[in-house]
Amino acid sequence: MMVMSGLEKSYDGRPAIADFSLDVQDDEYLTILGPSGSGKSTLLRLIAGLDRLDSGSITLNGEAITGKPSHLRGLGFVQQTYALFPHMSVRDNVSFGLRYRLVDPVQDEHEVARRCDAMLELVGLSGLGDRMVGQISGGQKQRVSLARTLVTEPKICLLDEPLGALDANLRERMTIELRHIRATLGVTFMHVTGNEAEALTMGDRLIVLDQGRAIQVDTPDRLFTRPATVAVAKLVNNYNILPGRVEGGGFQHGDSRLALPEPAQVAGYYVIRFDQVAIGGIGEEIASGMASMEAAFIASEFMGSRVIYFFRRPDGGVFEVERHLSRDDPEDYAQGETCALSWPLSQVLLYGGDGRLLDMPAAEGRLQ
């Protein structure tokens, strides 16, 4: 188990990582999500020892590794840019760490070959060991980079946006394969990504970073359905976020008054998920327990298994509705057509003026 306590790192007086503490369990997949500049890659570099901490401590299985050089920490690092040796074959790239590591290098050629062949098979590269790096695709290079790291049996594998350079189809396949590889080896993965779908799909737990701070650490399903802050809801990218105030028993958003779930609370943000919203005609009766708002249709976007509809709110902002084609057929609306958008009050999330979920109890102790 890895324990990080009070990690701090600043550049030119600006915090990159601030008061970061986390317990990383054995045999789990952690994904780290955040906007550009949130400190995701910096956090991995601090853990790996490639950058030096200003303060804080890191222990791995009870041993302090804060001051150890990176090659003695027992960690693996997979970079987005692959960092392969172009003049070497796939097999030589994978075996490099085994042959030349400072501690316990493997000198038995039969053992090197056995371990390399097993790892190449695991990552789906059997039969490609003798090819040069320049003769394989980008997806295959990513697998070689992963195999080179995992063949040395690291205690934890750090992945810095490993799928970022891949096309959409290959990225989707690799999300499944990475989870399978990790589960087969029983190695903990810490996977940085800026893609919310990737983070939600792959992680056993998800860490959301914002300005160097962990603003939520949770299971993907809970983080998706109950973002702890408005900032998390924005990153999840599946919520309509309406600023306003509670007034006269309703939520006043611009000129629109929206029904509130009971009991009504003081709130600064009214939040509803895209796929919880229904589209109806003006004048249609709104069922009990529902809230509604009129909006003008702008456009729709076909996404394969779903359609996203964009509407103009009365205040001029955009309101999104997601319709899954497994449940409903797509419908056409005329540009500028006014529709009644409605959603269950039970699905409304309310946030205070500070952006925190109002009914979420304050976290206590270490994030884990």
Contents of the next structure:
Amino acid sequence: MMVMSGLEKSYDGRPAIADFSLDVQDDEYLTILGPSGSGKSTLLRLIAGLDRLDSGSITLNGEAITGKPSHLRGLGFVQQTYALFPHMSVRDNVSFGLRYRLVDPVQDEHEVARRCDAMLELVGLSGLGDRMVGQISGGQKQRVSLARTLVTEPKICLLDEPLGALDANLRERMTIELRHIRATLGVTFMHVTGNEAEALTMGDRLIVLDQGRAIQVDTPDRLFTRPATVAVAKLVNNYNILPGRVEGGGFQHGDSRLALPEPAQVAGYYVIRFDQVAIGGIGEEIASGMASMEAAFIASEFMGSRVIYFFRRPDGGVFEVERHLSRDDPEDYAQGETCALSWPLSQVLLYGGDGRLLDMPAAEGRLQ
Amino acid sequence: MSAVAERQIKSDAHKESFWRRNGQYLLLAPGVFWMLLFLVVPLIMMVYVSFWTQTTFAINSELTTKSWVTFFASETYFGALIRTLRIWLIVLALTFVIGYPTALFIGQFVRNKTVQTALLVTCVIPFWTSFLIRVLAWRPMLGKEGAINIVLQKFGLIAEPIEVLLFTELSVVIGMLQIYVVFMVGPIAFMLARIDESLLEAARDLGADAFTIFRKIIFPLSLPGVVVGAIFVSVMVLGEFATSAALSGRKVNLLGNIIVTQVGSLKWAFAAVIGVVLTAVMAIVITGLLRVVNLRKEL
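Alternative state: the form predicted together with the partner chain, after the form predicted on its own:
What follows is the entire complex, opening with the chain shown before.
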């Protein structure tokens, strides 16, 4: 188990990591999600010992590693750029750590070869060991980089946007394989990504990092259904976030007044998930327990199994509606056509002016 | 259409496509012409002349191997070849020993590109004075009553001036080293600066200490630079004559010095023999160095 407490790091007076504390369990898949510039790569570099902490401490299985140099920490770091040694074959790359580490190097070449082969097989690269790294594809490089780190049996494996440079197809396959490889070895993965879908699929636990702070640590489904702050909701990229204020028992957003799930709260943001919204004609009756708003249709995007409709909100912002084709048929709207968008009140999330999710006890059970 | 006309059109098409296909080679024509006239022809001439018959005051084109026999039989001349090779190896080794750490500092420990460039420019500042002046400047430095001896004597470190400093092989080596070390530093520093920082981080993270990282990552990746530097230094040192003439008091005769003397006394055939030998030595050295790394792949 790794315990981080009060990590701080700033560059030129600008904080990159601020007051970051987290306990990392054994045998778990942890994803760290954050927009670019949120300090997620910095965090990994600090843990790996590639950058120095300003303050704070890291202990690994009870042993303080804060001041230890990188090569004595026993952590693995898979670089975003793979960082394969270009003058070596795949096999020599993978064997590097076993052969040349300062602590407990493996002297027996047979043993090195055996463990190297086993690892190459696990990552699906059997038979490519003798290729030079210039002769393999991007996806294969990614696997070599992963194998090179994992073969040294690190206590925790840090992955810096490991799928960032892969194309969509390969990315999807690697998400499954990464989980499989991790489960096989039982090693803890800390996986940094800027892609919300990747973070949600991969992690047992998900950490959302914003401006160097962990703003939410939760399981993916809780994080997805109940983002702790507006920033998280924005990052999850599945929510319409409507700014405004509570007035006269409703939520005043621009010119429209939206119904509130519970009366008389102070709220700064009214948040509703894309796929909870129904599109109806103007003048259609709104059922009780529903809120509605009028908006003008802009365009739609066909995504295969679902369609995303974009509407212009009265205040000029964009309102997105997601329709899963397994439940509804796609519909066409004329450009500029005004529609009535409606959603169940039970699905509304309210955030205070400071961006924090307002405590709605009743909300716990009713959210899907 | 008649068959003749058809053939005519076909051959026209063929003609046009020939020029279109090979027109780009015209770009090479001036260069090829120049190299043929001033490199290839003289090289062939040199080999040819080396077999001419040399008498004391004249040379005629009757073919003989007499000059070649003289070269390999004579202690003086063959000795010069051995001396040239020895000095070349010493200078090459020392430029590497002195140049590599310097290049390592500039290429790896200075991370700021501007400072890197500034340091490399600093290395070539000596080149702002002429080659001969730089060589001759060693005389007042190394001489019996030169700067080094005076300083050492002033501090009482030596009683008598050190005479071995000037007009010996040592002074030739010192002079060449000062001139050529920068040709080693440049290419190596360039290769070292190109090494991606993330490779070293990855190696460190895999548990390797600094020395292992140098041995297994940094040095192998800088080898192309070492080879390029070694080629520069080799080619220049093997053909050297000015430094040895100025700093050895005519005691250290390299192949280059002998060519100068032979040409001076109009012994063209013999000068040609040495020229051929020198060219062959350089070709072998360069081929050997290129065997060390596959430059085409690395650069």
